[in-house]
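Here we start with a single chain on its own, the form predicted on its own, put down as C-alpha cells.
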Amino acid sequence: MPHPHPAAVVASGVLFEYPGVRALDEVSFEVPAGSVTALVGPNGAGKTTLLRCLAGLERPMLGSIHVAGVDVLEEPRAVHRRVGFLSDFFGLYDALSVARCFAHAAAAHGVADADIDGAVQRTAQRMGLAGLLERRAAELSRGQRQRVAIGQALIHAPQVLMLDEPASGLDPEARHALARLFTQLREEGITLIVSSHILAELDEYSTHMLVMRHGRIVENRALEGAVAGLARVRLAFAQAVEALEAKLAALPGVRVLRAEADAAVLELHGGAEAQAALLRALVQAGLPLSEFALERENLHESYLRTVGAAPS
C-alpha cells in the first residue's frame, strides 16, 4: 500500500553491514518532493550503499524506506518502476544501437510495448542523441555513453531519479549540459538525489544537502537561497545613497539583511516575478543601481563547515 507521506523519500533507522563494516548506521532522513538533493561525504561514507538501498537494489538489515509512496522492502519491483538509478560504474550493451539500448531499458522498466517507440524518441531528443540512435554504443564517446546511461534511467518517466557520480569523466561542456538537464527535470517535478565529489558542480542545481560521514547522516537541510519562494538578492549602487536601509525596508516583500552606504543584501519572498518587480521598484525610485544579483549559499563552504563541526 502507498505510504501516505508528502516527502518523495523517507528512510527510518536503516542499518546495513558488510562483513566487518557497518556501511549505514541507523540512517533516518526525508527528501522533499521536487527537490534536488546533493548527497555528499568522503569516500567510504556510505553514499553508494544508501543509494542502492533507496533504489531497491540492496536490502538493509533493519529499518524502513519509502520512495514515491512505495515501501521499498515490501514492493521493490513497484519501486523500480517509479525510480531511475544511475550507478557510478554503469555498463552499456556495446553491440546494441542507442535506440535498442533505450528500448531494452524501457521494456525492463515496464513501459508498454505500444509506448516504447515514443519513449525512445522523446528520450533521445531530451539527451541530445536524436542523431545517434542507430550508432552502436561501442562507437560512442565517453560523454555520449554517459548521456545514454542517464537516458536509460529516465526513459520510464520516474518520479525519483538517483545518480551516483553522474558527471565522472565528463568535460566541462558536458558537465554544464548535465546541470541544465537536472534543473529542467526538477522544474518538471522530478525529485533528484545526486552523489558527487565535485561540489562546485552540485552547487549549480542543488536545493538541499544531505551529508554523510561514517555511515551516518550528519546534516540534512535546505540550502540557503534555494528554497522555493525565498531568494537572497545582492545590490550595489554607483554612489552612496542617503538612508538606504530605510528606503529598501519600505519595499514590499523585502527584508534587509545588510545595508551599507552603497551596497545591500535583501531577502525577497517570491520567484522571478517578485524579483522583476523589485528591480522595477529600485529603478523607479531613482536609486543609482549598478548591480542586482541573486546570492546562494556556497555548497563547498557549507559542506566543509558541517564536516568540521561533526564529531569524528
Given for the second form:
Amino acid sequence: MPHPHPAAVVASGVLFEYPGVRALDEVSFEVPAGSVTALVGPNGAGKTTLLRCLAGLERPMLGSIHVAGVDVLEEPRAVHRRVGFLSDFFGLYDALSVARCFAHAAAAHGVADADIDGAVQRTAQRMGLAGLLERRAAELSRGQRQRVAIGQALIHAPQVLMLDEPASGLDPEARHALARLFTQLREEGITLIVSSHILAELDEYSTHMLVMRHGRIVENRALEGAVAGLARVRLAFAQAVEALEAKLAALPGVRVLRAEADAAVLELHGGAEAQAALLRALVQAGLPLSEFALERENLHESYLRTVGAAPS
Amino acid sequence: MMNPELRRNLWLELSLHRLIAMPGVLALVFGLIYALNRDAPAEPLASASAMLFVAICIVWGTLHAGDAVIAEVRGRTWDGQRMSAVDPWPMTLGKLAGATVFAWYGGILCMLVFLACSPEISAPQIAGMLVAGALLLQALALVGGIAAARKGVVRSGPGGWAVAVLFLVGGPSVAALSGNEEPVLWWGREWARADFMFCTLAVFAAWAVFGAHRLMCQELQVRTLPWAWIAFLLFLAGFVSGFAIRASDAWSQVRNVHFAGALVVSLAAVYPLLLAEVSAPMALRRVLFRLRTGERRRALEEAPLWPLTLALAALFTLLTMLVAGGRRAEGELFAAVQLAPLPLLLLAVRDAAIFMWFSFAAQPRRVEASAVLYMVVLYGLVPAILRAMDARALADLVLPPFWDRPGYAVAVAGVHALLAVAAAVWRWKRNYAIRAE
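Return one more block: the form predicted in complex with its partner chain, after the form predicted on its own shown previously.
Then the entire complex follows, led off by the chain already shown.
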C-alpha cells in the first residue's frame, strides 16, 4: 500500500564509525512526513549518532540523507534552517534571560528582526514560559530549562524536529506536558523523531517505531492504530461460542488475529462507523457479547517483540 | 540585521555595570599615576597605558578569544550554534569581536590615553603595532580554540598558548624594534623597521582571521577545498624567503631561494598540523571510503592537511634539488637547505609515520604526547647522550648528519622513514584497513 505522506527523512546506506566501533552500519530507512517516530534501542545502538547525522552535525562516511527534501551532505546549512535538534546533553546560555535565549535562537536561525519578538512570545506561550521570560536561564528548574531548550529548537518553525532523550530527568507532570506538546506539534504537521529509553512515554504520542540495534535498523514500521482506518478490537463473550473464528471471519472488513472459545481479537478496516457496524452485526448475529474494546499495541511490548525476534 | 553571534556576546559582555566599571577603574589607576608623578606625568602615563593595553587587550582579550568556542563546547551550547543558520564569516567575526569586546573597550581607552600622553613621535606607529598584535594574537587564539574544539578538547588553554607565543616570539621582536633603528632588508629593499613590523603584524592578523574562518567553515559543515592553506604556505614561503634575497640577486637565485623557503615552511608546517588536526585514523578511513566511491573532490575536502603539506614539501624538495644542481648558492638559507633537503623530508615522513603509528592503535590515547616524547628522544636525548659518550657513529645513525655527510644522511633517514612507515602501515592494516564485507 503506498504511504499517504511523502517521506520527511530518507536515509540510504548511512555508515558512520568511531575508532573500533561501527556506530551506523549502512542504515537505510524513511520517516513519513507528519509522523512521530520513536527511535528506540539499547544503549550504544547508534541512536544519538543517527540523530546527529540526520541533523547535519556529523558527516557519515558513506551513504546519503535527505531531510525535508534537502541533501544533508551537500547542503547541511540549508537543512539546519528546516530542522530543529535537541541534544540529550544540551546547554543554555545561563547568563541570558529566557527572552534573550529565544531571541538569539530565532535570529541565529534566520528569523527576520521584525518577527523575532512575535516568535519569542509565541514560543514562550507554547512552552508555558510566558511568565518566566525575564528570568535568567541559570535560575530555572530542570523541567523549565528543558522547555527553553525545546523552545529554542522550535522557534524557527522547523519542518522536522529531532529530540534525543527529551524527557530524561523530568518529573511525571513535565513528561505529560511534553507528550501533549509533541501531540500538538504533530497535529500542526511537524515531523518528530524522538529518541528515548522511556517507552511508556513514547507510547503516548508515537505513530511509528524505528528500532536500532548494533548500528542497524531492526524494524521501521507504523504502530498499530497509527495507520489511517486500521483498528484492533478486542471482544469477549459471556459464554463460549461454537465456531467463533469462522463466524467472525464472515463479517465484512474484519480480519481475525486471534480467537478462543469466548474471546477474540480482530483487525478492522474503517473508522468509527465501521466499529459501530461491527458492533451492530455482532449483536444482530445473536452472539453473547460482553466486551467490545479498541486495543492498541503497547510500544514496550512491540519493542520487546521486535528485539526478541531480531538476531543478536 | 545585526550579526546574531555578536549581539549575543554584547548582551553577555557589556552590562551597564561593566560599561561604567571599566573606565572608572582605569580612571583611578591613571589618577594614581598622575598623583605620583605630578611634575612630569606624561611619560609614566604613556608607559602605564601601554602596559595596561597589553594586559587587558592582548593577554585578557586573547584568553577570551581562545575560550570563545571551547566555552560553548564545555557549556554544551556549541551544537546549537552549529545547527544555526549563521554563516561562517558572521560566526567567526561575531566570536572574534564579541568575545573580546569588553577587552577592546578597556584597550581602546588605554590606547587613547597612550596617544594623548606619549612624548614619542612614533607613538601612532607603536599604537598601530599594539593593536595589530592584539588582533593577531586574538585571531590565533580563536584558531587554536576551534582546532581544540574539533579535537574534543573542552578545557581552556589555546588562548594561554597564544599569550606564551607573544612573550616568546613577539616580545623579543618588539624589543629589537625599540632598540634598533636599522631598516629591514626584505626582498632586496630597505623598509623602515616600524612600518615593516606594523604591516607584518597586520597582514598576519588578516591571515589568522581568514584561517579562523576556514576552520569555522569545517566546523559548520561548509564544504571547502584546501586552497587557502596552500596559498598561506606559499605566502609564508615568500615572506621568509624575502629576508634571504638581496637586490643584486639574479632571477634564478630569487627562484631558488623561494623554493628553499617553501621547502622549509612546508616541512615546518607538517608538525603543528599533526598536533592540531583531527587526523587519524577515522579521518583517513573517511577519505579512503570517499576514494573508493569515486568522490575525489569530497575526499580532498575532508582530507587532513598534513599529507597535502608533506606532498608540497616533497615537491619543493625536488625543485630545490633540481635547481640547485650541485651549485653552492650565496644566500645562507639556501646554502643550508641545498645540503640537506632530502634527509629533512625523509625525517618528516618518519615523524608523520610515528604520529600515525600511535594514532592507529586500536584505542588511541595520548597520541600527541607520546609522539612528541619520541621526537624529543630521537632528536635530542639519544644523540646527545651518544655524542657525550663519544659514540659519534652511533649518534649519526639516530640523528643523520645533514650538514656534514648528506649522502650518508639520506641513507640513514631513508631507513628511518621506511621502518616507521612500514610499522604504521602494519598497524593500520591490523586495526583499520577497509575490508570487503
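Note that this is a predicted model, so its numbers are computed, not measured. Just so we're on the same page, rigid core means the largest C-alpha set that superposes within 1.5 Å between forms. Positions refer to the first chain, counted from 1.
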Is Ala95 displaced by at least 2 Å at its C-alpha between the two forms when the rigid core is overlaid? no
Aligned on the rigid core, do the two forms place the Cα of Gly13 2 Å or more apart, comparing between the two forms? no
Kindly check if the Cα atom of Ala130 is displaced 2 angstroms or more between the two forms relative to the superposed rigid core. no
If I align on the rigid core, how far apart are the two C-alpha positions of Ala249 between the two forms? Answer in Å. 9.5
Would you look up how far the C-alpha of Val265 moves between the two forms when the rigid core is overlaid, in angstrom? 5.5
